[in-house]
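Just one chain follows, in the form predicted alone, and it is written as structure tokens.
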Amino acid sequence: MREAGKYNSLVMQEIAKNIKVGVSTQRLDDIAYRKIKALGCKPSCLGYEGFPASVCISVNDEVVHGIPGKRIIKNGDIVSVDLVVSYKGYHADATRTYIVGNVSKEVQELVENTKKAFYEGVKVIKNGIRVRDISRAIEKYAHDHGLSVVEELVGHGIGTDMHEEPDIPNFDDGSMVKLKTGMVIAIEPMLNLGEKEVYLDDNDWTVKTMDGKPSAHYENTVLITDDGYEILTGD
């Protein structure tokens, strides 16, 4: 899984270099596919329950599962790239939200604080903690910074399957599941600038904010250790 995480990070870096005004989301997906294959990995998302692309690319009010296509990236967009790669049967999952050109201060802070909320969550990790300890830390940071937490979507365990138990919510749902050394989880705050409510687009994949305001997403694959954690997908 460390190897899968390393390759995930390399692919993400390649995608990030190409996120700019005038580039289509399909172009980014093509770049991702070629890099994944060149590294000897597989794109975990491609064909997953029928998903038609190698990577999820969500723009502005799209929270998750944006489908790459003809959409052209514009100045002022924020672009979330959710990437899962498989190496020798093991998956690594990461998401980054990138700012393109000029955005308002509140949108910039949304992106920055979503990343910081992730790190607030991992701060508490060590052998024996409960899932709700992570969830509480993320939720508190988000609310302290005026952001809402999407509740319909959560983090998850990860390994030989892309999505495994346990769920890792970004809000305190009371989960008393205990995390132990050697477990690997994907922690992924999804925070909105406006209200927390979301809806499913007509394409049956893309989740959008109900009020049309921007959403940001930050995720890493994280290994639980005796006295802390190890991030497997870069920073």
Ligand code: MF3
Contents of the next structure:
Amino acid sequence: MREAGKYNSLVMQEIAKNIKVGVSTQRLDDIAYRKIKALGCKPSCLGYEGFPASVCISVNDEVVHGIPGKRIIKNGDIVSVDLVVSYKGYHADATRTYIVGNVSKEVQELVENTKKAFYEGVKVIKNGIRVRDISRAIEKYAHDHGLSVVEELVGHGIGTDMHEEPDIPNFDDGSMVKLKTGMVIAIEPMLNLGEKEVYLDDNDWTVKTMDGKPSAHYENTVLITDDGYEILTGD
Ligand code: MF3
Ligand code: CO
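Can I get the form predicted in complex with the named molecule as well, since the one above is the form predicted alone?
The complete assembly is shown below, putting the previous chain first.
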């Protein structure tokens, strides 16, 4: 899984280099596919429950599962790239939200604070903690910074399947599930500038904010260790 994580980071860097004004999300997907293959990995999302692309690209008010296509990236967009690759049968899942050009201070802070919320969540990890300890830390950080937490989508265990038990919510749902050394989970806060409510787009995949305000997403695949954690998908 460390190797899968390392390759995920390399693909993510390749995508990041190409995110600029004027590029289509389809082109970013093509670049991702080629890099994934060149590294000897597989794009886990391609064909997953019929998903038609290698990577999810969600712009502005799109929370998750944006489908790459003709859309052109423009100045002021925030672009979330959610990438899952597998290597030798093991998956690694990561998301980064990139700022393109000039955005307002509040959007900049949304993006920065979503990353920081992730780090608040991992900070509490060590052998024996409960899922809700992570959830609470993320939720508190989000609310302290005026952001709302999407509840319909959650982090998850990960390994030979992309989605495994347990769920890792970004709000406290009371989960007493214990995390033990050697388990690997994907922690992925999805935070909104406005209200927490979301809806499913007509394409049956893309989840968007109800109020049309922007949403940011930050995710890594994380190994639980005796006295802490190890992030497998880079920074
Ligand atoms: N990382 C995304 C998730 O955990 C991957 C979705 S797979 C896709 O939900 F099929 F939607 F692409
Ligand atoms: Co995930």
